[in-house]
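Heads up, the chain below is alone and in the form predicted on its own; it's given as structure tokens.
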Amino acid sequence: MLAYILRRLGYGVGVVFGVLFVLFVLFFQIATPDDIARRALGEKARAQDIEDWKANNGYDRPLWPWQDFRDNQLFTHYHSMLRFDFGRSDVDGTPIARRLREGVAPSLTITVPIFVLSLLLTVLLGLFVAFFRETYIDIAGVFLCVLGMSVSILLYIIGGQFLIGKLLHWFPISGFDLDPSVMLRFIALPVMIGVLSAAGGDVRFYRTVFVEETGRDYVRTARAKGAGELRVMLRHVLRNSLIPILTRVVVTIPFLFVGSLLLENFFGIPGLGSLTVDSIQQNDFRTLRVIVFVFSLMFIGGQIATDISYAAVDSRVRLE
């Protein structure tokens, strides 16, 4: 297993490596040097301003290695991405690292509770549903499912917010504060609409899973020896689905970091989702390259936690 992890992490680093050259390569090919630097300081900055700002940030240097191995665009992407040296934005020179930093808590307050609530709730109506399989139960579960996923996140949104915040003023449309006292009440809509948004997808597959599995041998051993369908779902289907569950909820971790774009942006939570926005519309570059960086690391990482956990969770799996 020991050798399994090592050979994983090697793929790892060989991925990092590859991302962030093409990270250099996409962003330098959408804007060159001069490009950053005449959208930092507007387009009618004289040429002087634009070559001093350029010496200021690292950008008046070579993009290849072609004259000189260190002393070029390249290699200090590459040493200051491995060391999380990240520098400072492009827009307003504020250090970027503070601002993720800043970030990670406003979107955790609202990724996680939609991770796990969206979890218990979608498993349990998959397994509702399958219980009932091939009645109408679960034909019009799935109809309503492929209804939920046929409908715009957006629709919930704008929906969620006419409706909740602005009829029947349960919770305010937008805003944040991390003040516990008060903090529920913010994110107690982005919430529900993350849920309900999530759950037609989820409880489709779900559902998938868990009829896939009665149709097992061991699940016809277990009718055959008397048990009943309700233990057989929870006791047998259940406990040998965990891992295409597994493989789902691990891929969706890196994501909980990272934030949600539109229901940050739509409801004024200042987290990481907000400053990917704000970095595309600013053209601040530098931060987006390390947004997109930080997730691949994550998203990497969150593969090789998905393929040791199967050992843990199924006996059968051997990891070499």
Contents of the next structure:
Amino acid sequence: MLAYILRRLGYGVGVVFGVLFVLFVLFFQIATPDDIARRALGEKARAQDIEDWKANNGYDRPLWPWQDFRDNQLFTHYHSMLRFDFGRSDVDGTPIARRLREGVAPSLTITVPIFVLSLLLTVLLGLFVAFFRETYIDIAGVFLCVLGMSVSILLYIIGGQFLIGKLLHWFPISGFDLDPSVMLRFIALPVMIGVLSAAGGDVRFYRTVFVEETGRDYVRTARAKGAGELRVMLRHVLRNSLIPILTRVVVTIPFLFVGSLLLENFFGIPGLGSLTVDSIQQNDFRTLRVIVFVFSLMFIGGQIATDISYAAVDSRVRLE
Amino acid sequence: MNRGNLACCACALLLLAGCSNNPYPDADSATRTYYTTFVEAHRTLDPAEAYNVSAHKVTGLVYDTLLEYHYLKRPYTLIPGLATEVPVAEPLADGGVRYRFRLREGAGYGDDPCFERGGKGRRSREVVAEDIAYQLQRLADPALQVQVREPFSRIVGFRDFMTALEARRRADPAFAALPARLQYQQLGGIPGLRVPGRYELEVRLSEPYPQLLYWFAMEFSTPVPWEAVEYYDARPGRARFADHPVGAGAFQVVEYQKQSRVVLERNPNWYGYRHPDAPAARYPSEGAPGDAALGLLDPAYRGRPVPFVDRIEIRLDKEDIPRFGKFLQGYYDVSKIIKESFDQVVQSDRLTPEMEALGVRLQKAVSPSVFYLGFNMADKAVGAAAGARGRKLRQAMSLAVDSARFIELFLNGRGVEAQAPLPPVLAGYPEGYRNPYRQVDLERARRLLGEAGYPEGIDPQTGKPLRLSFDTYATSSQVLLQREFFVNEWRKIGIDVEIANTTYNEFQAKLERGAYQLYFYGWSADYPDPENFLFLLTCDMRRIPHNGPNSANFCDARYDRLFAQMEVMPNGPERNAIIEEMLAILREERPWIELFHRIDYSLAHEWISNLKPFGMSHPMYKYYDVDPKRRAELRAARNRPVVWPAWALLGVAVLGVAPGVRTFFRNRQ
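Moving on from the form predicted on its own, kindly provide the form predicted together with the partner chain as a structure.
Following is the full complex, with the preceding chain placed first.
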């Protein structure tokens, strides 16, 4: 197992190197150091201000090693990332490590409840629909799932803000505050939307898994031995469906820290998703590369954790 | 009650507690708080570097300046702020001028731990003239990203100080490691700045520059306590000075969450409490014509000490629609009108009955800005090189563009047709001025086009319609439609203009290379002086070769001579006559087709008083007042949660599923 993990980590290093290179190439294909400077300084910035800014921030140096082998931005890019020296934002000079730390709590405040509620609700609904398979409840359930999957999350967000925030006045239309007296109000709507938007796909998936399990011999044996339907579903079917559930769940965990790009942006939640969108919009290369780097590491970690969890829940799985 | 019931009750209570759309803690509703928004996180709140509207909403409150603007009077008028009076330029024998400022005694900075350097438990200190000299030296510090050095570089020795500082830092690492204040002291400061007394500051300029006084009404020249700069140096666990403003304004920051909100409360050490008769420490007793009718000279407020509000909360709200929705719910006190909702809010230039029923007030103000189409005068077809032909071509194209229609179609009527680069709200704007080339006249345009050598718009060299390029960086289809509007206008006189859309950066690169013919641009005033608009067309400001903001590359020796005269004159008939001469040159030469001056429409709720749109980037919140009781009542009435749809949905779900469940179990049995 150790050899397996080390091999996967080795692949991961290669992936991270590649991701950092692709990011560097793509970013500087679209934006130039002048773009970065203009976004940082504003439209009234004069040419000299832009030159000064580039010199103060190291963007006046060549991009590629073949332009200057010793002093180029690609080398600095790798050098900084591999030493976990995240530096400061191009836009406002804030230490990026601090921005990441500040962004984790707001992101987790919405992603964790979405994750937990979504998992509970969709597994239960999946069991429910599978339990009533081939009845009109099953057909209506699958229909609603497909309908839910077909609607863009943007519509959920805008519709939710309009209906629940503006018309029904249940929760604030948008915004965020970690003050405990109001926090619940702010997270309620994005969490509802997050759960609802993912429900269609998840319920349908879990239903399929459960329906497949209910046709197996051990289920028939359990029933023949007199086990009640509830016991069959919760004790036997659910337990034996854990591998596909885990696959879906464990891969999601790293994404919790990265936040939700759209939800955070539309609800004004100052988390890591919002930071990602802002850094793209503001040409903040230094922040963007840190987010991509950290995300790559988490993704690789998540993949390895998934494999390990297989072995943990199913003794037939061997990692070699 | 068993555990299950307890859990259910807890969940229900939790949901009930959360079921409110009020984004503020309930306890805040009784406070005299003014609620507003900013739309992007601040890059910096260092008054030397901050140069955008969002940042000025905070720095303008925290950092008081020597001079301020009269809140109500138009044209804009300077009044003393921290200074005891507006100084007069004293001519010097060497051709320069001197301004002598005297500060009010007893003005104090907002409470902050940085002042403990002056003694344990100390939370503030008095503002002294040295603090302003220190900030002006910071403006010359090359380590800071200051975008307004050019106007301050007229202070004697400013540039030399900057060069010397940079050179010494490079040559002497020990010097570079010292706090900036000590570095400035070791270099002897800027020669043009003298501090003869604790409250006296002398500023010597190498040449007359009356506009300097406007710069002393901006936060760039505010007093800054060196203790704050040195304390907030981003050492681990400590904010940067750029994120922790400490100033001598009427308000101080008590909470700063860069990505969500800024909360300010009254600064107990503000000079206004010690000098309640200071002009900027009282609500004005006189204003512009019409102010009384708008309730802006209410006897209940006239002459009363400001500020009226105790607290200001500014929330980051990037998205237009949710922001406007929260304004309608009463959670923001003022708002601009978003384009998506314009028709629901305003019809026939008046508030709709729905808005009036909400008690919302509409306020309009012409902003000191101008939007225009520019010709590249360095281009051989449309520019100066084409001589009289080029001039007539520009005149013809100017006659073809209907600004009124553009304003109606794309701005919902929120604009004043521009006749000149100057907006009409400035002193020096010729009353009732009509530019003959800005009245639509297609017949005359065709005639001029013929005289320019393009009869019916046909280029004799190609035998086809004259083809020109319109460079733009439209980021949305709406903007592209606006550009197409102009193309259609010119098509009416036979000219074929092609839109060359590109990225902002590529557009800038084209400007730098001079590879463009026509472009669209705008300019908003930093200060309300005609010089701040007319300088945009001087030779020294040309994009090529000076990289200045004169993207038309217009250069006219007579215009420049007149500008040099006008620039240093006080407002008055003599200056106005020169301005008219300059406008006459622009009228004939047509480097710009002036389009419109923006009219800012803003909405305010009935519980807020004394609100007058200011036009420039200066928050005037100390003059505002709110009625928290009325606000709380109206908010409660407008935001009662409507819960029946939840029960209805639950009922439908239960009724829908129940028969199926019943049948299923019956079959099983």
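Whichever C-alpha set is largest while still superposing within 1.5 Å between the two forms counts as the rigid core. Bear in mind the structure is a predicted one, so any value in this text is a computation, not a measurement. Positions refer to the first chain, counted from 1.
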Item to check | Ile50 C-alpha relocation of at least 2 Å between these two forms, rigid core basis | outcome: yes
Next on the checklist: Given a superposition on the rigid core, I'd like a yes or no on whether Leu230 shifts its C-alpha by 2 Å or more between these two forms.
Outcome noted: yes
Item to check | C-alpha of Arg101 off by 2 Å or more between these two forms on rigid core | outcome: no
